[in-house]
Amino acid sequence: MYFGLSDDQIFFQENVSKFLADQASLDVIKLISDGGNDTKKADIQRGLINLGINGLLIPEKYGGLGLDLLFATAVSQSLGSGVAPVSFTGSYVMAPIAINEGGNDGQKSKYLSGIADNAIKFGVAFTEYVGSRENAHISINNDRVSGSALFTLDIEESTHLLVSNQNGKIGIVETNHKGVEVIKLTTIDKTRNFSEILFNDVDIDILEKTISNDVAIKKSIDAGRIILSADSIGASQTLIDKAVEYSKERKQFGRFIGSFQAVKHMCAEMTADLEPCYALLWHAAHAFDSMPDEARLMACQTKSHTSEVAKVIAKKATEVHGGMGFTDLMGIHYWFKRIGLNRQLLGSPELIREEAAKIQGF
């Protein structure tokens, strides 16, 4: 039995690479990173949007095209085979799911349409959840919200932000209420942006299921997981695939690096190691949807499995680069920058390994 991508999340899958192939070349995404070309980053955006990727995830009721987490998968795999400079995970995956989730009808129409329409988008602030650092606690009292959170996910052009307390309780603020300031953060990957935002009194929407459960928050986070999973296998194939045909090129004492036992055993290692993780990533978000008693474990193991073998593939795809590999020329860093900021977002492996021990009751 074959269990992989079916035809249509393939078409869909291929038709964002073309996309991002056209549109965000390699030289395009230096210039990007650069600080640039602000322009050519909002009409990749536009561009994707067109594809549709804001409202896979939105049942169509609401405007959305109704998909599974599956497709979204799919899509996330290209978006960070070309490292996409744009905004995903949070905005179409996690935003939709939590409001989904936790919503009353009034607060699903009103956003999901919104986010359909792409009249709203949205950036996460879930960090207080995950685990926040230390002196940083957001406080919802009487639908006010006050406190920092830090990493907040796709806030760039965003008009509205949902943000979490501890304890799971969910809200929308609007970005661009006076009490919210936003301080853009410095990372490694210059691919996407991230910023810390701080909340100073102000008026926020309780998602009305929230406050009774944590069923929501805990949804959003492991589609986030696995997203990012997804994200970092595609860029993971696109350094393996760098590296085979840098040593199908490169020539050392006479001969291409390929022939080399020692670099051809690198590639190999580096092909069986990933190839088992899109199985594993294709069953977790099939079973996020399908499967809800293996879900939550499903995408711990996969956050965690999956970052741990693009960690390796990102060092190995360098070395076989030799030292071009560490030059800007080639431009590997971009993934390998990418691959280690989604090793610690939504919580690094350690944290995962730890609530994936206390979901089986160890």
Contents of the next structure:
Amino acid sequence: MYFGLSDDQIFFQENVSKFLADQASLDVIKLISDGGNDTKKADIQRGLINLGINGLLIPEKYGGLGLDLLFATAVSQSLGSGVAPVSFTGSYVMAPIAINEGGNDGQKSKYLSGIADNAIKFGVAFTEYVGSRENAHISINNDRVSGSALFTLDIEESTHLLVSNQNGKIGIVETNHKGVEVIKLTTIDKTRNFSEILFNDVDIDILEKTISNDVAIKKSIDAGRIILSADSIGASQTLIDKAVEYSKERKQFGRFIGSFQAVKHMCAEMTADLEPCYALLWHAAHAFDSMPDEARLMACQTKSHTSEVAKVIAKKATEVHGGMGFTDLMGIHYWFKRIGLNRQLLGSPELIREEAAKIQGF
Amino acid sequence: MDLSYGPEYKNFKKEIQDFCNDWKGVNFSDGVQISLGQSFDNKGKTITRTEWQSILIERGYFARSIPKEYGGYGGEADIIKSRIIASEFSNAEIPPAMSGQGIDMLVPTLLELGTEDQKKKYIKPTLLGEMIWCQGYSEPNAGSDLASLQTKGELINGSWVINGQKIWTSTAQYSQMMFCLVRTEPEANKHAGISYLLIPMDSIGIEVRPLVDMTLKAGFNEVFFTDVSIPESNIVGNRGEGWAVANATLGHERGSLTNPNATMNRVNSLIEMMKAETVNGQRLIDIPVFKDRLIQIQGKVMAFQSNSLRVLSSKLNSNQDTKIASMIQKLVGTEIRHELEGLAIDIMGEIGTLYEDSPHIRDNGSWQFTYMYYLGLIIGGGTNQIQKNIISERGLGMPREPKAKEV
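Structure of the form predicted together with the partner chain (previous: the form predicted alone):
Below is the entire complex, every chain and molecule, led by the chain shown above.
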């Protein structure tokens, strides 16, 4: 019995963290978030691809590393921890899983190999299935797609888009195809970009197996939820570490503020809330990889529970920093906002709990 | 990641299942311990508690790693086997081996720090349930600040003479022995002045007064000592080393207060109840706000269960460090359980407040009882505020509070 990340997974995770510490300091994150340095942003993405994050989940026969979702959580945790301004969840987790699960051999060979050798990058537009709003009406008929998809993930530098209708039928569209309009959204989290995509009667390559069932999209969303949870856990851990560190440096009333129980107990509570999330996350990823009966419920519970925990940590850790925590200067808000957005992506906690109830037949 | 226990445990699991089948419905002629939220089917054989303990020891299902000469099974410790036993017993509703402060705290302490005579004299009857122990630590003026305790022990003519008072002493009314912290070195500073003594409860000068708790069911006691005299040899460790001896056992207590699998069983019982009960003609499980709160607590319990698997794994794999994951268990486990039991009461509404032998009561009032009982556990065993100090100071390395002036 071995519960937890393996040495290989920890090693890979540390490499990602080291790379980010080196290349994506808070100053760099600020510059990129202010829109001032797109070249640097592309460099960071390229550096991570050199480490192999694009091919993690792609089977070896398509040129990938053939690793499992647990491995990907290890990476995502590092990305969240460093509020990395890069694509991962959509392009390198949800897309390969959806294609591997829903595509025919030709589609798999073309697109998975494309992702693995970085010739293809996907944005993921599944909002219509997860939580359709404003009468988006993605309609897929006779290999043509029309409608709008809000909150498309990882659109930047994408060559292709995965889009689904409300039944979970998934198809692939080229991003620069005539009739695809990308409308940039501005969210609180400026470390990542999100867009609305308008499709005006565009050619679409339907993933063959998704015509008859929604297994592929469900798996893809489960994986996405687990990976977003890992991102929030990473961000939460950084916030706790920063709060503890600050409390050991900042003095008031002639004492380090970390010696006051009011502060200490906030840090202990954050820790006690977060620590079980790691175990839940790994358990859920393992269920996704090898315990299909439990996978869907665990994915829902992980996203919902982790989102609740992370929200409270985002608030408390900011409070421990006092007024400085509220400033742009200190930058705590990057983690606060990352957590705030992750919470809503692919379903807010209440919607996901409703789903968790349905899965159990309630 | 590997959640399987490995093929070598397959046979063991089968063996335990067979054992459970043979003993299904076993019950005790000398009373059953309070078991929270569990009701055992008792239509099987009737034996005594002590007989049950010896059957379990003989087969290595209990006291597994305790040497034979002290009454144990004399085998290798095996965490996975313990876990299989616990879960199969629980599935089959077979009563587990007795637990209690003697078994959980005193026995490990004696094994580590006791003299050969003490091990021979005390461990076996304790394991068999013939010798029940209570813990004499807290005093009216020494709670969270335990080391300020004042019960006094003086060595007079080869005997310890003890005067003072202990409080929150569970099981004192039927214990044969108490392991007790006593101030024997009044000149030394507070931590260095304490000794760990073993006191027979039938000694002249001991008075036990019941202290009923808010559940009105379980109870503590106050124990008063007036010139109680015990042999000089009834000390574990040296004079003035009692604090260190006690700390060895506090760790054991904290680990034993919370069991995530039992908590998940309660979640499942709550789900059953929510499917069976209605209000205004609607099933409780179909009421969205109740359902949402249920799923929320289920998620918390799942996380807590996974956390305990992680802690278990670290005991089997030396490369894993789960210091913080272990340290939070008492705090998290007691808070979750209290919240869960309270949720059940909210969901039942007025019916949820029924107690004792009231008409219309559900599940013997166990939700209300456990809700209150766990408030006791939140406070006991090192209050959850003290737990937060431990997590922040020892886990996160935050600075200790500067010493305040004594008042």
